[in-house]
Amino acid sequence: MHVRSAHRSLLVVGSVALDDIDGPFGLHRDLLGGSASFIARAAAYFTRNVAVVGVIGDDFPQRHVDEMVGLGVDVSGIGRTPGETFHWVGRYAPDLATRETLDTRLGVFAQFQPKLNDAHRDAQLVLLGNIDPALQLDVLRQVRAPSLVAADTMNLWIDIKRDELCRTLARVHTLMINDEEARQLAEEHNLRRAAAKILKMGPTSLIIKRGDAGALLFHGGGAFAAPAMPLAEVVDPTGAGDSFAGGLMGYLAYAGDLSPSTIRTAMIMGSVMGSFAVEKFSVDGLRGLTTAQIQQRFDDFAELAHFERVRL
């Protein structure tokens, strides 16, 4: 596997955010955080064609824009704007199983109205955060024609801009949720039949997050399970469902194609992003990857899932 190809551009519209995080193991006060700061970094690994588009406050660390711009990242599209950053503050459980929302700040992200460059409006492939679907959408109308549109959302839209979500999802080739918002948004709590209901409303592709039991995807009447990987140590789950993400968008960019093996493919890639990002708090488990390193995990995942056909 060769890393940092550029073939497609991948722009990622989402949050870049601050993050408090207690738990079990003690709190953690303004970590670097949000949806488009986790994929944008996985992403990198695999292509140097990746643009953010967010809104900062005047408080956000300058050094890590910079560090997004030493990967590569194309940052013309963050704006920093007068007041404080979208911040986030949550607990986790001693099992790291479930979180709690204790406050949300959301500071200079509620008045945030993406705006793209001819450069972003080419872009050919699209992932967007769990941002407002209005907001979604409003990219949709300024993007040319991308070969591939994903997104994320999150129960508080499925619950509250329904409507507006479901016009995003009819253009949308790729939605990518976990499992608790997969059957709120289908009202059907057996996946398969949840999956069915939701690729009827828009969406070509499924791709279910399922944390610590891996993801699942669905597509042209098949499915493909990708597992997880069992961690010796798992510290922060905050930007797994991100990292895996980023891994998945930046290797179709990296392969060039999206063929249903190269997606198959690229599931077990944002597997390996997603499993590096939990075992730090914040990126860190992300930062200083080597190619060797992201080749070692690829191939423990292959092991870790193959089996032998026979035949009775």
The other form holds:
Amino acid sequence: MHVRSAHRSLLVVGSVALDDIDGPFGLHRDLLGGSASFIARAAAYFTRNVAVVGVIGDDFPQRHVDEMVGLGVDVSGIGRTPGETFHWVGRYAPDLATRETLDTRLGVFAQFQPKLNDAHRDAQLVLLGNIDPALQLDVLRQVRAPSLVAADTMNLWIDIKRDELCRTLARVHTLMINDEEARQLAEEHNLRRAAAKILKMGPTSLIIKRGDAGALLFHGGGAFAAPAMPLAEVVDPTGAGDSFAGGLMGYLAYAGDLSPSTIRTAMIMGSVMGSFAVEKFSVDGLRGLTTAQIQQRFDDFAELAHFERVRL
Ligand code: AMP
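I would like to compare: after the form predicted on its own, may I see the structure of the form predicted together with adenosine monophosphate (AMP)?
And the full complex, kicking off with our chain again.
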């Protein structure tokens, strides 16, 4: 794997946040969070061509921005404006499988208007984090001719902004959501039928993230399943889905094509980055990984999922 060769550009638009996370490992305050923080860090292992558009308040530690610059991420689209940074407070159940949002303080995010510069508008791959679908649409009106637009969303937007979300979905190639969101969006419990309904809303492919049950890809041609690695150490699932998305899109930028087999490999690369993310708090699991570690985890996935075809 030649990490960081010349390849397609990836534009990430999403939240940059400070999170308070409560759960079986105690309460941790002011952790670096936000969809764009996880996505950019996961993607930066595969390409030097990542740009982030987002907003931070005056309480946001500059060291987190500097860290992204050190990873080669273009942060010219991250604006610092007076006020509080977006703040999310969540609590995990003892089994870490479910979580509830205790508080969401929008802060400077309430006035966020994504403004893309010329280079951002030319991005070939666009990843829209789980922000207000009206803002996602605003970004899609500004980009020129991306070859792939992927988007995430969440239960909040399905609840309160379904119409805007449907307008965004009509312009998205790949939707990446979790199983609960897929069921809610499609109003259908069975995931295969939910996927068929969602694919009629606009996206040509749908990725359903299922936590420690792995991820499913649905498209016109069928389905593909990526397993989740059974890990001995799971501490904080926050950002797992975003790290998955970052690894997947970063790998697509690196690979430079969107063939079905590349997309399957990208699903596994997403699973690799998601698995690193949950082993530590905040973005710590994504810090300081070597190419050899990423390669080893990828090989572990290949081993985990490998089986021989037999003829009965
Ligand atoms: P994930 O665990 O992949 O779903 O992503 C969790 C991240 O999403 C956290 O770091 C939060 O800061 C961020 N987040 C939570 N709620 C929102 C929201 N309403 N808008 C944007 N980002 C959010």
